[in-house]
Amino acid sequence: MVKKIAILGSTGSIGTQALEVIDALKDNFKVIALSAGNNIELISKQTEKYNPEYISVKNESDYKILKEKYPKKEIFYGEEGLLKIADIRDIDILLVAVSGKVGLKPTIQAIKNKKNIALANKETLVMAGETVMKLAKEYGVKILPVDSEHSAIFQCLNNRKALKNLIITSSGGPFRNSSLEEMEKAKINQVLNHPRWNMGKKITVDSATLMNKGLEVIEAHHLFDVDYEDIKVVVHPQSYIHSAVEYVDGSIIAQIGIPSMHIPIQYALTYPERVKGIETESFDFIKASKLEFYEPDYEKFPSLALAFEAGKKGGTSTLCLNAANEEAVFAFLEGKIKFVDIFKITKRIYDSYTSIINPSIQQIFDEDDKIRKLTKDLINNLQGVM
């Protein structure tokens, strides 16, 4: 059977990989929708290319111009034009590979109309964890993770009831040998040197303070229903094993292979079937040789430790923790403040905030608005003070 497919976000890293996939998977999808931000030019050639029916992008500058482009296609714009795409009924599963909030509303709305979801998003699951995994479940449909760490517990996962504990791996980003000195003076272009992946910059700049594997402790732990005190973390520089489960009789089951995402994205558009797609590299055991594991510098990455601290807190707590770091990063970014003033604004802001528990779909997005705000003046008013 053909699936249907509509992907948010088609021109970033994750979107470009999974239409990758789509080429070598040609007879088994057929691309319905296409979202992309501002990269017209992309969006262009992915029209072409996939001749989707539907196409949706940032701006409404952008939408006019496709608008003229491509008469005969329905093309939106906007946070609408996203929920459009959600809203179509004849496609099969929606990858949701956008960065950020904008996430939240369009997969949502997918889960309403019956929809499996392949989510690329942290934010979704960090912000809404509870209410979107309550509404997956009322509505009978399937999550399917994308990151590699949540894939491959996904795969390794075949006995809840005898799990133990769930260990998500990370590589320990650029600066796992770097001292607390060397950190102070990091520039941009060392914080995105990331020894293992490559990636947007946001998401980059997390994996160098460790705040992604934070997150991805969050999003763990909503997506399996496990308890933090069973989610464990470990630096794991040659990033072959992408998480394991280990289960109470002492056994350790885990999911080894090259680091490459258009497994996890393979999987996630095939599931649950197995197919032969992309040509990738074989994991060699023997070329392989050494595999090293630590344990987290907890006073070099102290973001790790929030994102843990946040999570059993919950409520709104990690939604805190979300818009005030990624406030931050942006600010990082931008030139505005140093690697290390990202954890010290997060800080400063979760310290101040008073949780909500159980909110509302508008709460999570009024509060969200409200910390964005809260960083954004606190950044103001500390640029060449901290």
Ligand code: NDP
Contents of the next structure:
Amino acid sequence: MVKKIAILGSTGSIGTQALEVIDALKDNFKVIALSAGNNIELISKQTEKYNPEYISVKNESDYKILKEKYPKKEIFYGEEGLLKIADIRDIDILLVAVSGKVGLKPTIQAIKNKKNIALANKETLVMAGETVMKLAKEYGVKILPVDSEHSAIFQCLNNRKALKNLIITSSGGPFRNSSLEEMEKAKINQVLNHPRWNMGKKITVDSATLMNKGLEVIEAHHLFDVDYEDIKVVVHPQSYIHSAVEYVDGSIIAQIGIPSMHIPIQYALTYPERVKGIETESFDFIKASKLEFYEPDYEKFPSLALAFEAGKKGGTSTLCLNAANEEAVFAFLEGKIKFVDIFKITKRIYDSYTSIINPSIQQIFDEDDKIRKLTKDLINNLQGVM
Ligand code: NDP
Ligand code: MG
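Let me have the form predicted together with this ligand next, following on from the form predicted alone.
Then the entire complex follows, led off by the chain already shown.
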């Protein structure tokens, strides 16, 4: 059967790798829709190669350029454009690979349209995990994880009733062996130089602060309905074990492989089938020879501890953590604040926030706007002081 697929964020790191997976499985997929943010050069190339029926871009001006180039195609723009793609009847699966909060609304919309979701956008679950998972259950929709750790757990978790712990691995990021003093001086290019993965800028910064691992803990809690007490994080610098599941009888089942996003992307797209797709290097136990494991340093990387705390508190606490962190990361990438200020700013906003339990979707977006504004104000007031 040919699966009809729509990709939100086809020009990003996950989006382009998903298209490579599709290239290797050409006869199994038909690309129905693609969406970009600002990269209209790349989405034009993708349009010529995959001939989608629908395209969406971020800005109206780019929409006009594309409309002139491809007058016969349905072209949309803005957040509305992403919702229009989530509304396409003729798709089997929606890959949500945009970064940031724009992923949430189209994911909800597609769930309500009973479309299965391949979810890379972890922000969706950090912002509104309870709502999204409840809706997925109500509409009988599968949320298939793309994030490598969650894909690993998804592949290992075949007996939910006997589950004891989830074990999420972390590479430790580029500052695993750095002192606090070195982190104080970290430059943007050092932060963006991740030892194992080549990803978008936002998630690469989060991997350096270990906030990414914190967001993944929250993501795992929602995806697999597991208490935070039963989620463990282990630093594993080689990143061969992508995560594991421990059962009550003492067995631990882990998913192992060479670090590559192609495998988790492909598994989400071909699930429940496993197929020979894109050529990947096999993991060689002998060559790997040594696997190391360490306890995360919660003091050096306070984001991880904060994520556990926010998750346990529940309600809009994790929304706050996500919004404050994201604004701080953007400010860092714009050169407005230092790397270590990301921790300080996120914590200050988080500490002064009162969580709303059982928020409505509207409240989620209102709170998100409010927290982002508070964070930006704090950053502007602190500039030069911190
Ligand atoms: P990138 O920054 O590489 O790509 C983001 C994509 O989203 C691009 O196509 C970008 O368009 C598009 N986009 C961004 N903002 C908007 C907007 N406002 N409207 C429409 N489109 C927009 O990110 P990644 O691919 O690295 O990550 C995507 C998601 O997947 C994130 O949520 C991340 O946490 C998650 N993830 C990523 C992993 C990875 O290995 N990269 C691993 C696990 C999870 P354009 O470039 O055209 O502007
Ligand atoms: Mg991950």
